[in-house]
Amino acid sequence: MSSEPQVVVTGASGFLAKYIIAEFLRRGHSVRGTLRSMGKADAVRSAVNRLGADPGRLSFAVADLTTDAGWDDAVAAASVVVHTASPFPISQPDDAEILISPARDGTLRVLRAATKASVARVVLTSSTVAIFYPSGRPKEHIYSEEDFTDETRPDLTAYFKSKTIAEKAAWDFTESTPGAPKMVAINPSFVQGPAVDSDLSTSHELYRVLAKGTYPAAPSIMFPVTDVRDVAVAHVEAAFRPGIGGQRYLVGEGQLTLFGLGRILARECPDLASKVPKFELPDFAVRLAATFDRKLQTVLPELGQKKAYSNAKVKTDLGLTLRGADEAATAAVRSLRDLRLI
């Protein structure tokens, strides 16, 4: 076994997880990734190699968020566990528990196993959706790590609820369980940046939807954006920096509208300019259309919202310099074109 601290990254086949694994490997750490089956192991090794890291110190263990089996072995001998695995569909299910249960219960499975293995620190991949939807905030409120989404709000999607409930359950566990690891939560906004292979994230699938001309008009929504490369560095910095246990870190730089994403797609791929949305829909039309199109249900909480937020903490505590929203989205589009996926 390597003399470097053993790092475990859950959900190793995910878009963000591949970048996190590569960042750890480039810094000389050995990494064990968890997969639901070993069928994706070679694809993860190939992706890590394309990201400029040697997969020679990368191993895998089989573990699933929906069952206890495998988690004790998966985190054995680890100093740090980075828990990225959580379902993020492009369409919202009728039953919110379809997302909530694996997100919450899977997180608790990882934490119980980490506690049993005397893991020193867990870095949890949460989301800004667990920050941006508290109740009773004025429109001029500047959101930060001090805010927590109210998961009882009736306008929240299943995904927003799942991320919030999972993070709150994790804090409850680590703060009340003797011997539990110190936890750090990373709360990225809408993750953009270069795709590494054809196993696309939901954020990248959005461009494929736009490129097909599915929506001649876009909902009038704006959301904070972050680059996957910066989010990966935030996770790695959070893994070993002393004195930051118990902290949350909002990762985002700038904002873009959905219409603006379409404009970037048209700018970078002129042959698709006729496919992207030509104008923004009024909110009432989006709400009506969402009764027929599940993909639109995901954006309903964003209608009429503009989130002013502070990213000062991640810059100060973790030393990050963040890429801007346009740069992150442009990199996403260019990578999809290079991969011939749009």
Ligand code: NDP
Second form
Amino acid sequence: MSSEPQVVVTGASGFLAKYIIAEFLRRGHSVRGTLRSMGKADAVRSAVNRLGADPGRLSFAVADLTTDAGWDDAVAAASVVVHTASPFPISQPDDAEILISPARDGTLRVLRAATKASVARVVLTSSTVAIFYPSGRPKEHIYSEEDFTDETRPDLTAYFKSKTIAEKAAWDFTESTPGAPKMVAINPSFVQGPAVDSDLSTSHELYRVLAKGTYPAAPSIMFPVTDVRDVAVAHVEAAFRPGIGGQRYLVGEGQLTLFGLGRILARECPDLASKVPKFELPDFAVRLAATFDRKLQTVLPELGQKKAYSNAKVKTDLGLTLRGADEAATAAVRSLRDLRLI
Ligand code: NDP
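The form predicted in complex with the named molecule is what I want next, because the block you gave corresponds to the form predicted alone; please supply it.
To see the whole picture, the full complex is given below, headed by that same chain.
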């Protein structure tokens, strides 16, 4: 096997990236992960080891989404780049550009470097938030890869905007730039499944918030869910399958409410039962409270919404079998308990 990496995974320190890296390594590929600093390299090696992969063929390069430095070296000699890195904070900044700029400009930096290096394919980690918020869809609409969020909607959070704008910019670039890699976008819903270490994603931070008793009652919001193990397989399948360049894949199986997440937390950790939300707030109460509490404004577009969606394409094209929402959330809670983080 060549000593050069076949695959580059950006944002190697991320929750999802560790699973993607482990999946590539288990399948015999060499991987170069990008980090903002080498300080997290050992933690990533340990994490992929815990996931049953040998980190012997894992190397690292330093590159930050906010600057050009390092990206050419990071992607050199790769045949595939999987771009997962993007800011994903639990609370939203006042200035949306704080998230949009690294998401969009960082994605373009990765794509420019990949084009220079004649990389054949880029797999972009987008999100269902870049699908579920177009304008003017009827309530009964079944969302799918055909839908694109309208980033001009005034009710979008900064994170939703950042993911949508980054994905659209990536399609514009790959479709208009001669020699650009073929792109495949993976659009996961809320990613659950086991945390592998204490460097938690927003996916798991939410349980810590619930476990602290911060929310005695929950707004009635529902979101599609998926398991990190399935999302990782989707990325790896998308890396080499022929004939899927230009496709998007929505990855999700079932839905959970915030209240439902709390119920799972209480079921798995009975000592936390008194901390989780006791009931769902009526929508009118949330709307009223949001006039005083800006944090609540981010949930307003979700009130009373249950989004029907199709996950048929990822099953057909990429051969995935998806774990259900309850299984994914239960695995998340159990892992946090095992790690003594809740
Ligand atoms: P994490 O927060 O665990 O990972 C985010 C990664 O992006 C980290 O490696 C982080 O590096 C890196 N990153 C952030 N800002 C920069 C920057 N300026 N330069 C370089 N790297 C940066 O989140 P997840 O693993 O959950 O998310 C991974 C991807 O999946 C993201 O693109 C996210 O939008 C997407 N996604 C996640 C979902 C979820 O529910 N978790 C759902 C749908 C999509 P560092 O460790 O240095 O901070």
